[in-house]
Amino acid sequence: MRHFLEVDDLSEVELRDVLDLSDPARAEPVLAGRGVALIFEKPSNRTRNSTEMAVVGLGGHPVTIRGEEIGLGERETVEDVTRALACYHAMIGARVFEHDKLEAMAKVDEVPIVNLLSDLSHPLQAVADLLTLKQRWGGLAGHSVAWIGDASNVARSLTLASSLCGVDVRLACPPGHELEPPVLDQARSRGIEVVVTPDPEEAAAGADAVCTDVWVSMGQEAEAAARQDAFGAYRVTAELMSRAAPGALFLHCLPAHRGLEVDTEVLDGPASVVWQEAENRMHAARGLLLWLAGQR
């Protein structure tokens, strides 16, 4: 049984069949009479939509949940919802805030559990951004990517996911807010460059891609006007992306807070993927699920 909890769950070649499963035109009815529950702790727009479609898209029958409905380790245990769960469906994707209720669900080792994000990482988001560079640089090795802003969860599988594909990793974050040092040094330990600073305009010289995210994250919002105050410096502005490589991309999970994180005009700007990116987490999900499903 395979789960995928982080995006370095697969090994490079694994990665690079689940891109290449990826492609739009791929959409083999693998789940056709079968279930996928989607368990949804925290709200989406993205996951939600992006993951029910790629399910329709293999054939497969969507079951959304709400946190709410099934109380994940409250009103019954995350193992027995879980074994529950594998009853009805072929998998199960949950968005959660704790990433050790994911590893619980991995534990009952019953369907393939698919992380949809979790407070320690992203990682179908990773595979929809290098999905989105791949199409756009045609390759991936010996590029490199700027993240400016919080070493959120996002910035974690980004960092792992670029490791495993030969993208080198540079890191602007405020002091406290740093990546963990074991996956820097997980991410080293794969042959590419990683550039810690605290300096944005120092990681965004010459890369090929700049990527941030939102300063506030939900569950953090008691923090929010602590973190502003942190991230000022760290916003991506027209100015930031003048020092990346000439036509350098710009990247954002989404939802964006326009006037912060990022300014308007890079948002809505020439170097902007983030409609080709939101459309991608469709086709990464599709991919993923393929791969799982055995089309290997």
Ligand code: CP
Second form
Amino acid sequence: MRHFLEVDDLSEVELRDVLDLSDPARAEPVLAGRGVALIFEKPSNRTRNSTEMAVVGLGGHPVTIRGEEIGLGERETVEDVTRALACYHAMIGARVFEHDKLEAMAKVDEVPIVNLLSDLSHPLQAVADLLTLKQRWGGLAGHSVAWIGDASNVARSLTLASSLCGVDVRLACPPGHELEPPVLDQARSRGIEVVVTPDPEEAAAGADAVCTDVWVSMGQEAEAAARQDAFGAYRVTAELMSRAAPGALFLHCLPAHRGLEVDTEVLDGPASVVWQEAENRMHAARGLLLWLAGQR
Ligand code: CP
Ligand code: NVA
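Go ahead and give the structure of the form predicted together with this ligand, now that the form predicted on its own is out.
Shown next: the complete complex, the earlier chain at its head.
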């Protein structure tokens, strides 16, 4: 039984296969007559809608469940919720506060578990981001991405996904908000260059893409004021984009906060590929579910 809790649960070859299967022309009704449960302990626009439509695209029936309806680990143990949902569904996706809930679900090992975002990682976002870069660049290996701001769940998954595809990573995060050394080591062990600097201009210099995320992730609301102070110098501005390579792209998983982590002129400007990226959430989810269906 294969699960997808972090993007490097896939090998380099498997991630390439998932990217290939994300092509709409590859969709097949592998989930015909089957359900896919999608649990959301946190809000979502893109992930809920893109994953529901990915299931529909494979002939299946998505059932979205709000966290409070089932009380993962509260009304019932995480394992018992998983066993019950496995009676009705071919796969389970879940967006959770604590990543270890996903691990507990995967341990039940009755149906594939797909991470729809946890405090630790957002692997489907990373697949969509690489799909977007591949479509724009025509290939991935040998390119570079700069990450500006919080070493969030999205940053972690994008770094690991980049390492599987030969894309160098340049991270500029404020002190105390950097990616953990084991993740950096893991990425470097696959042969890519990973630069870590507190200086956004150094990270952006010559990069083929500039990426960012919100300064306050879901669940970190109590830290909002402190985080806004810490991240003030990490806004993606037109001036910062001008340091990147000619034709560099701007990526943001969304939702975006104009004037905080990114300026309006960048988000809405010609370098921005955020709507292609959002659409690709659906194609990437369909590719991943198609791949998972083929593993059984
Ligand atoms: N990018 C992303 O995961 O968006 P949502 O939180 O709206 O699902
Ligand atoms: N880092 C953000 C991503 C939102 C899609 C969060 O976890 O809220």
